[in-house]
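Take a look at this single chain in structure tokens; it is the form predicted on its own.
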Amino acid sequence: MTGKAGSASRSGTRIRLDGCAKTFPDGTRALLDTTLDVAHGEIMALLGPSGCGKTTMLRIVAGLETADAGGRVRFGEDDVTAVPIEKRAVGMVFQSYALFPNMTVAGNVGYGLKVQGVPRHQAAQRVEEVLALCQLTALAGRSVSALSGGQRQRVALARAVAPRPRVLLLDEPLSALDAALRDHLRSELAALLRRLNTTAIFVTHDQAEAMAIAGRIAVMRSGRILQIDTPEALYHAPANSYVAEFVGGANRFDGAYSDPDDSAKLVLPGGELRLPRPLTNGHAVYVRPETIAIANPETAPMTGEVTGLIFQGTHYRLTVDGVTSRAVTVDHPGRTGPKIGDRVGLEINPETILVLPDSDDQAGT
């Protein structure tokens, strides 16, 4: 990155959302009572299935929806909650990217510049700084029409990063582009948003893209935030089990529970499965899969057959029945795995194991 593009970059706002909830008129609560702080400069995630509240929130974040009575969002120090969109100094990407077909990849960048009515000098340097810092500037004179989907994604954000937006927010920004060009652009994204150097939310219902993206990551359900945390704790540390299925598919395991002698274990239609501490009421096991092991079945704790197997280059995933009262999924990290149809054991590590609330109720924002 040049000096010149370097400075078209600067820090962001600090963003705050203080008891914002938001009820239709039809008496949807599409989101309840949230309170979120975002710092300046970070890159924040909302993750979670649709349905779950995080749209209506960057809304609300955006001046697109109005929080219901009593919900404050801050810029700063400034109280923007009746400031109007076209005030705010937010930029916007959506899923469709929205860019004018009919202008080239600079018309587009600048014209959010022209609205502004940026003298035309002024706006020309900043439109050259922001194709410099996104990368386009050889394509500076190209019709959006003519370009890939990850261009046209790197045209929109830079379109919406020209008029220098106190707070960037994108609505599922890689969505619209097929799978395996998403996660090509998934790294792709996350640097040009650590180059632009401004606070950005951004909403998704993919954890990997999440993960690859944000520093932290808001994971949001029935209309409330279960947890926020680094990609890191929300992995290792989920609050709740929704949080351990959601984030990485940890597996749940059921079964009888019985404490003899201190010694807490589930006993299950697969064997028996020795616990870190006793199991209370309300609470859950879970594994993640690349913690459980392979072993021979004639001597390992627990045994199921193997009715799933895909390799994935750097291990094995397989599915196994019979453990418990769902299947398993187990990552193998072997060179050869075993196949379809076999009885294997499986061992797992009492202290990789987590006992978590079994209701999200427990959990704060």
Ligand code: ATP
Contents of the next structure:
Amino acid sequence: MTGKAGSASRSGTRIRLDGCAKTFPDGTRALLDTTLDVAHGEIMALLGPSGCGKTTMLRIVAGLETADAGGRVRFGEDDVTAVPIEKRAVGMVFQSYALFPNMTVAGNVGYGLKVQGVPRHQAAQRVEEVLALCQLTALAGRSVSALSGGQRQRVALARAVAPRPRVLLLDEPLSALDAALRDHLRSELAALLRRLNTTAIFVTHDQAEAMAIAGRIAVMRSGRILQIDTPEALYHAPANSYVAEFVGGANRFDGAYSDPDDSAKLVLPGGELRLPRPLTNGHAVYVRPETIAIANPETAPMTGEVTGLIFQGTHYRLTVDGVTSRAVTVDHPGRTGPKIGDRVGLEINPETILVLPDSDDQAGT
Ligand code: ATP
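Now show me the form predicted in complex with the named molecule; what you just gave was the form predicted on its own.
Below is the entire complex, every chain and molecule, led by the chain shown above.
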């Protein structure tokens, strides 16, 4: 470990999980047979609702948890499955930060190097470098108990990267912060992780956070990864209905399918939705809020009643009832919007409709 801490700067290592599952002694199958390949220098988010197995997977990578028999964890060419955490050279950042309150910022950042027995002058130099990288130089001598939440988060990150870990693991690094600060720190953390240029995996249940920070996102549910892709691909080409709803909140349109004269459509309580292609068994129809246009109810193919209206600066977010079995969310651009109680028409270009394999249950259930 001492050698690693003192070695030349590196940009992390490739991480591979092969056939990793986790069954706890009480029989809980927290993670089903999972394969994950995180490239050298990549920032990967594990995104999913509470209890889907994100933290379990992160802990298997860290060496805090062992996978069920047969699972393998590799860092680059090294099989680290049986290597204990203290020998894996991982840096960890937790939601709680777990900083030493009675130490200064520099003391916290240098702690790991001291434990590793890195020579004092070398450690001091490394601490200085990392403090500069994390824009903490001016706070080096301050006690961590006198820092803001955002500053503490940067100290936790600086402390984790000071020993030059092969892998940086972050578990909900922003969730302890209030919403306004979290929004601000999202882009700061993204920029910092890119500057650090290390392989990082971070766990979050917040899709905006995952999209802002990660190069690729693994969307998880019930112990399995449903799709791994760039934020753009997850949004524009979700693999199934669950991903479409969980990432970007696509609207599901349920209705009676009809295909007269080869023009596929759904017959809905509030009108008809023309589909881009025939609907096959086990598939469902989804529409993104921003691809629905508000139109004249006398001429539009679908109508409903506005039951919710939120001004969001660039657009109004409308809730429209009566079109399909669930309320439809519509993002309506412009400086004026309809009012609650208005009857509105909806128009949807069939080219923007997503016809997706239906997951066995839906987001939020
Ligand atoms: P959260 O976002 O709430 O932290 P998560 O996606 O990180 O959730 P995990 O912490 O990985 O989920 O937990 C996955 C499942 O495994 C959950 O059902 C959890 O209750 C269960 N679990 C976690 N640790 C243990 C344990 N030590 N013993 C038994 N079950 C466990």
